[in-house]
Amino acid sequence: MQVLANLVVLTAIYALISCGYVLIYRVSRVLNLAHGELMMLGAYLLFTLASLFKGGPELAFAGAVGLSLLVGFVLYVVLMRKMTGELVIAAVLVTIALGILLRGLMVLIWTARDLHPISVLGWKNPPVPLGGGTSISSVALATILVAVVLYLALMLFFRYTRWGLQMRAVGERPLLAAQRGIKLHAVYALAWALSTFSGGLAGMLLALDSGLGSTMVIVGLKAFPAALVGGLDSLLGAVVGSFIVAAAEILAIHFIDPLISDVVPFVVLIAMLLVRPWGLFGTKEEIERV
């Protein structure tokens, strides 16, 4: 029981991870290499606001939440708008270029030693009995519920509201789309702000549960091959992708060896590539094409 509670929090780690990759793929083709970065910077930010809010631990995670849709909102206004009808692996290597500053910034701004955020906010993080003699902690099953929330959100979302058409309709002709009254920096700001929103929640819930250093980057990386696995453009895939990669690695620290998890995902991801290297769920010709 104990390890079918660690794979369902760890499917819910990478899905909310994951998420951020989708977003921006579904509507822009580019791949955010950076995603991983921008996660621990939204962990940082909390660290920050709990610090100069110590009374109001509530304020201080909706500044760092709030802080996160701007950062993504900025970074494709002064940065990657000027990456549109360019060469798709150009703005690929800006992200590469952009995760490097980020990390380094970050270093030289916080350290690299580890900090622990939720005890500057005042919070606690007792287990959760889930019977059996089965537990979680109280982050954990809150990681778990957000990205239900959080999903269920994005597919109302994209079905129902007029943004979220538009952005389907970007991602699946923009040129079509622009002549049709649709501005395109406004919808690909909106995906960079929601997957950078996505991606701060996540790195924030991580930190709370477990402490938050420079290795957090590699969580974000870990989660790529889910989205992937899933497929790229696809919401539900992200999901699917999630729970196989969390499967695998939790398989392997059990039955094989720990320190091999960080390895297994991108195992299963090879292995996807040489079956069906568009995804679960993903569109074929568009994965080809790119």
Given for the second form:
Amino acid sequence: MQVLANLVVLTAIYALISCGYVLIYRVSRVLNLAHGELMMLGAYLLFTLASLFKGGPELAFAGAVGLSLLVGFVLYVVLMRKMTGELVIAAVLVTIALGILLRGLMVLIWTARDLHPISVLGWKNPPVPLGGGTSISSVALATILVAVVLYLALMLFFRYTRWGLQMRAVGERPLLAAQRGIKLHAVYALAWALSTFSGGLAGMLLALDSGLGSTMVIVGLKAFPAALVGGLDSLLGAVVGSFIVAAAEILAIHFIDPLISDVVPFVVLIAMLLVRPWGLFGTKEEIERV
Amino acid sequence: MAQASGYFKTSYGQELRLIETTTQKVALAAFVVVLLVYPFFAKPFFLDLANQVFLAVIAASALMLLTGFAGQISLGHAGLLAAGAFTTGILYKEVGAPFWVTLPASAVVGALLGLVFGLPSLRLKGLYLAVTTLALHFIVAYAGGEYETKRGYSTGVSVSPPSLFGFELTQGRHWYFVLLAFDVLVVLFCLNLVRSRTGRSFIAIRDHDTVAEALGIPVKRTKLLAFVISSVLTTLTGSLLAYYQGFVTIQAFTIYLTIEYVAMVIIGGSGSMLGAILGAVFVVLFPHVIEAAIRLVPASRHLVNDAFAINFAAFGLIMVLFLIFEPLGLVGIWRRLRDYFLLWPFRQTAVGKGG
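Got the form predicted alone; any chance of the form predicted together with its partner chain too?
What follows is the entire complex, opening with the chain shown before.
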């Protein structure tokens, strides 16, 4: 039972993170390899705001979430906009470089020590019993709820709103979309903002649960196979992929070796790439195949 | 490429020449003299830096062949270096093999891994290929870490310096000449390779693989060959690295190392062997230059403890700037500068731009 509960929590974490990869990839075909660092940035913002507004933890949380939305927007306008229309791989390399830059800056500003935003916020994280001797922490429960709400909201957003429709159109055919009067740069900026928003949320929740340190980048990178296994341009795929990767990881930890947990997602990734490179729910013709 | 007016190629032989003009001949001769004299005047620290640059040049040339010429993006370079270093370390530790066994053994492992890393390239390209090689990096790194923990070498595997006929390679100056010889061989090999039929088919595949196939180039075999050559050179570097540093630890082979090598290709200038050398020099020396700069400026002296983080940030920034503003890298800057002076007082404009 406890294994099952852990599985659901890990799936929720991966789903929250991998949705950021999907959002950007779906709209602009760029893989954002700085996502782990952006996640961490969100968590650090929460820490700083929490130290600033000692009285209002809710205010600090809302502020950090808002700021991480802004970070994505600014990043696109200042940096990634220059890469629009360039080779996709060059844009991906820019995100890698951006990740290094961010990591250096974050160590400079917040040092490399492990931080615990939850104690600064003054919140508690009691375990919630689920019956049958299983329990998960309250933050983990919140993570599951946030993931469910976020995914529902995003799916409705893509289906029914004007902006969601425009994002889908741009993802499918940027040229045609631009000719129909859709502002490409605005749509791309929105995708980046939403991506850092969801990533930031994931980072904050992760930091509340287990502290804030350099290991978060690895978690961010491990969520990327989840996105790819499900299909990089499919939100539903991201959830399924997260579940598969989380399941493989937890099984490997239980039956093989805890050390292997960092590798399992990538083994799953290779297997998927060899069999079905476009993922479970991805669009087949999108892949540059030989 | 613009040359000073009056220099025209009149035969196919000239087209193939490595050294084209007298100026280049003189410059190269001067450079060789500097390289030969350098170790007798340099302090041990600078000697070590030079050796690190030499090691980086081999691996950067390998990645340049693969990415810059054959157009296959690989994010598994650190994994290959680790494979070479660990093959050496394990063979030395387990059976006490001398270097003339471990070096070829590393090359064989490299060839096999090159096939493994290259296989996905037959089905995937671009982004997806990069991701697959990244995943393979994690698997190699895991295997190395597993060996370290299982055998109880958690701090790393120590390797004695190589010896031949009772002569031990320990001094920095000796290493300098050995590595320099390796570099000359590797760079000449690469230069000749890219001028050959194989090298030209690499370039054809990079530029347009469908057309390459239509021209009768065996695309799959050539791609695999590019991966194998590149990874043999890389694992050889890994093996030399293990001997040079005297120990092997998986902690040294992170994703960051891969990114450093990718940066060498980008910053140096993709598709040019000179770029690989310039990139290797730049990336290896960069952190030391930054640290020296921090020490020199009195106002920032208290930042010395954060030098590592500053390096990280500055490195990321430099890479971003090169990617956005100078995709041709240092070679591009060098060519533009040279053309500016060669053509002065006229200015060169690209075809179709201005005029």
